[in-house]
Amino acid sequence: MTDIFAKYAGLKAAAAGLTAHSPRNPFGVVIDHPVSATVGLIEGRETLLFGTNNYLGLSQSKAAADAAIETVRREGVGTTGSRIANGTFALHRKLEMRLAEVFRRRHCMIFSTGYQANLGAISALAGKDDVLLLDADSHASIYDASRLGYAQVIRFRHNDPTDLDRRLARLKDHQGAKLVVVEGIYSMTGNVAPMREFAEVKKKHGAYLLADEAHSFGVLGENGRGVAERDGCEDDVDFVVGTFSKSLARLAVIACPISTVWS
């Protein structure tokens, strides 16, 4: 019988090589208790958390904690159902309307995580007759979403509007929709997307643009809406994906301006 785990032998060996000379497995670090936004108790010692996404420190906000406690007391600890069935509460609708106002969008849809927001949005927007154009350094959730929607997938060079322009030019006779997906800030490198240039390219070729502002929401732009706001091109970004799990410390969201998509 074939070992179902055999395909991971190479990955296991690579992981073993990484941890062979380390006193601690970097993939298994457990924070026993958060002391502050940037300090955690690990193995009994206060340790600086350089990998945190807690950009604004709101996970330790007393006002946020009090509001969360009050909400749990009033609403309970779960919906016990999916959004499409019996899992949508009035509070969800209120939050979606508020976020749509913040992002200056017509509609907004809340997902449980940022990962699910990308999966749900991208796989729904790009169908089998459409083309997805992804920045080569896109997050895993974006690549996973591209596998769900059956669209043709084309990668362009990281943060390279000129390369995107060339690839869209080759699709001038394609009859389906073309959706460009970029991130505001790329989490693994810290690179910031040239959002205005991408917006100009997508307009030139009649494509759509989705910006994942997960790591820029709350920290860039005059009102914290991300790179598109900072670059003054929000009106040319068709779909915005963000998350509360970074700067705001919980949940995820996708917002879009097109009433026929989310209604």
Second form
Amino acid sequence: MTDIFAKYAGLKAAAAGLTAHSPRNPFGVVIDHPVSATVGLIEGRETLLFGTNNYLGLSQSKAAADAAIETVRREGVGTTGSRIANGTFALHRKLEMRLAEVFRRRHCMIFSTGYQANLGAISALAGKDDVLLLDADSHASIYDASRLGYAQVIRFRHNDPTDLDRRLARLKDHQGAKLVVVEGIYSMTGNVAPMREFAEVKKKHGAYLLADEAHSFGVLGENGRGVAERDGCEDDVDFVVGTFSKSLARLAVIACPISTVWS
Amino acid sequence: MADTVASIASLIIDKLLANPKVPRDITGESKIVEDLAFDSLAVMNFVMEIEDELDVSVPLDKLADIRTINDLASCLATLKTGTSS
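Given the form predicted on its own above, produce the structure of the same protein in the form predicted together with the partner chain.
Full assembly next; the chain just shown is listed first.
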């Protein structure tokens, strides 16, 4: 019988090598409980948290906690069904409409996580006759979405509108739609996308642009709508994806198209 | 340039040999990950260099099947002649 875990022998050895030289497993840090938005109790010591995505410190908001408690008492702890079955409550619709209003879009769809928003949106938008063009430094959720769908997937050099332009030019005879996916701020490097330049390239080639503003929502732009707002090119971004898990400190997500994709 | 598998393989090998860390005895049968000790990031960067040189884009699903230098050359040759499905 083949050992199903044998393929992870190399990874296991690498992890062991890492922890052998460290007093603790860096991947196994446990925060006993948060003390504040920036301090957590770790190994009994109050520790500054520099690794969160809690950009506005809202995870400890009393107002949010009170609202959540009141809502849970009124509506229960879950819907127990998918959105198209019994899982849509009035609050979902209210939130979606409010977000669409905030982003000045016609529609908005909430998912349970930003990861799922990308999986759902990107795999559905780009079909088998279409081409997806991803920034090379894309988040795992974007790469996974590209594998989930049936579109042809091409990578372009990170934050490089010239390379995107070159690759779109190679697709000039391609009949299907072309969807370019970029992020506002890249999570591992903090690099900000040259959104306006990407928008100009996509317009030149008749492509669509999806911007994942997960790390830039609430952070950039005068109204916190992200890099597209900061660069004054929101009208050229066809789809925006965000998350509640960073600046808004709570799991939920958004995917907001300009055009009527979903009724 | 005749974009045959052999000529592209040769181009790839020349580019690889420009990197002093690459073993000198690589051939078309050399495995990109194992024999060149390339991690996924290094593979991606290298493929992008070749894409620029040949003016093609390699779709990610095609990349998944590539093991050897000849596999890569063959894929690129197909893309250049526009006969891929």
